[in-house]
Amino acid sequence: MRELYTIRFTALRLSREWIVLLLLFGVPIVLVTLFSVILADIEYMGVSAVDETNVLMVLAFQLFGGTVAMNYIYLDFFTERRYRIQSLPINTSLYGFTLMLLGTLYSILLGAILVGYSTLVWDVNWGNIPWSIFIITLMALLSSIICLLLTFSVKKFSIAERLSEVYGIGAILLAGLFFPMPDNAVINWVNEYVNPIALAYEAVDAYRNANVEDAWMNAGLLGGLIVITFVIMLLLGRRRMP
């Protein structure tokens, strides 16, 4: 299992990605701090604005965590570097899987630290912490799969990058985080059954309010999206991976 030895080198590679760390950890931690100060003691319909905003903020950044695996897969399999990777005595498919795994774990780790920071420093109510980290895990996994699916779907990587941004920003817009969305049947259906950030927030909020059945239903919908997109990603990946 020589492929397992590459995990250490991928982890070292990740530890040097300062821009990724800044975007996926530095920016959200600043935003969580700012919103905690600005929205302190404000409530909307009986819900603390700090709790709602910070939970949504941490979940929203999970939408972009898949860009780590996306970039590594592109660099190692779709640029000149692929000749070096293919010359190594390893199973390249398994190596690609370890890249996806490490990228997903990195996103989960950053999300878990943000949950801990917001809870310990700003007393944000996440409800059940293990459950919230489980939901973050589902979000991170779905993001990695969708970003890879986009990488395998188009010929130009720059287009895949833009589409991954459309995925993240589009989900945030539809969930009404920037401004309220109109009461439209299609938008409501998307937020209720497909939009990952809406499903993740409902799962965390339902568990926080002891509505375990709704929490599991939303987690199940996230799991269903993961299964469907994973199958499509595998089919596309078999055609595109060298």
The other form holds:
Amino acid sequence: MRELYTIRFTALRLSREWIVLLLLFGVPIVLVTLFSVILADIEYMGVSAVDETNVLMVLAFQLFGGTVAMNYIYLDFFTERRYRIQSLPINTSLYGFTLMLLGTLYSILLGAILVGYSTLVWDVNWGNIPWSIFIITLMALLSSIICLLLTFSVKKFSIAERLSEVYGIGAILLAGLFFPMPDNAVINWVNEYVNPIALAYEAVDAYRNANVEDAWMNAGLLGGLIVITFVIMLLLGRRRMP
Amino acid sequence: MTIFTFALKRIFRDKSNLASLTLFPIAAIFLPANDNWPLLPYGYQFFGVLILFVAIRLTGLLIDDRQKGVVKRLAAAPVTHFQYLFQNLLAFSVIVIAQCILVIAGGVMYGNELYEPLWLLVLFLVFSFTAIAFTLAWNTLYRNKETSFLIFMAVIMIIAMLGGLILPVDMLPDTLEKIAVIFPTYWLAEGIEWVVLGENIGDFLLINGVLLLYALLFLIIGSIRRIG
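Can I have the other form now, the form predicted in complex with its partner chain, not the form predicted alone?
And the full complex, kicking off with our chain again.
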């Protein structure tokens, strides 16, 4: 149980990371506020632009939540600090999982606060809030797993960091948030079955429109991605973790 | 020009730098256009954002030099601080100039509707100098390259949006529309609008003049901190 005791210290460590807080919380708050002011009263195909943009914005920032777990695993297991960690009377693998768990919980917490802020202050319609937080949880978990998978797959951590940015920005680009993507069969397939942000938005939107079956299907696809990437991460992690 | 040569070598030695400096501008050429807004294809509308990213990556080398004590050692070398700064900035400028030429020439050859490609090139070049000066000044605030880069990423998103690169400035509320004028990105967006719709050359000169004034101001701020 000593491993669980470390959670408190990891949480303290996290609370001092003000840059993470700025990037994963400060920036989305500013953007949600700006978009809510700018897009008020604009509707596109029957959907309020404020609702659509803000839901996508909050979900998009979940794609980068995995960087917390990624950085802590790297610092504690792949730098000189690993010798200190290994000399502790704890199960280091379990400690690694607590780091991942806390990074994911932190991302979920920030996401949930953003959902609350956008709902209470700007009246953004999330449909069912517990369901939206469940989808945010899936997104945060997937992001942590993918970031760790990247950490274990390449030798240089800086490359893993760049790849995690490619994952986040690539998903946003493919979902057509910056500009409309061409009507291509491959891009459509990726957005329908693989792209986490497109799946998460569809899940939230379907539940909002009382299309529960569709919502569960998209959440199930996200769950499937989590299972597949988790298995790959475990296999790679067992090889790479000291 | 030893420092200039080494600055170029340092930049191109980093493979991720090399990829971002070449692949992203090429990708920008092939991005689609929209019917109403933006007036130019997306790659050209967002090119200013890319220039800011490139500029912060390039000028980050100077923070590295401060961190590693290179600037202190330079004080003992037969090189003036002006030569060090000038040659580094020249190397960064050469890279962004090459990128701007690549994007405009590539766009013309690909058949993108750029209206006045030469004026657009001038605008992008002037904005590139402003971006380099801005990031130089920004970096003087930090001791760590990564911290500077991460916070600047957040700043880029906000100034790009408020400046009118992501959304038209007309959509902003009146107060924000007035505040937008203080961001260099606003003048870039105005410049792009001039390239597409403008007639009076005086307006274009004013836009570039403001950008150059910003460049001069940031250059002065950025070159004050010598050793740190």
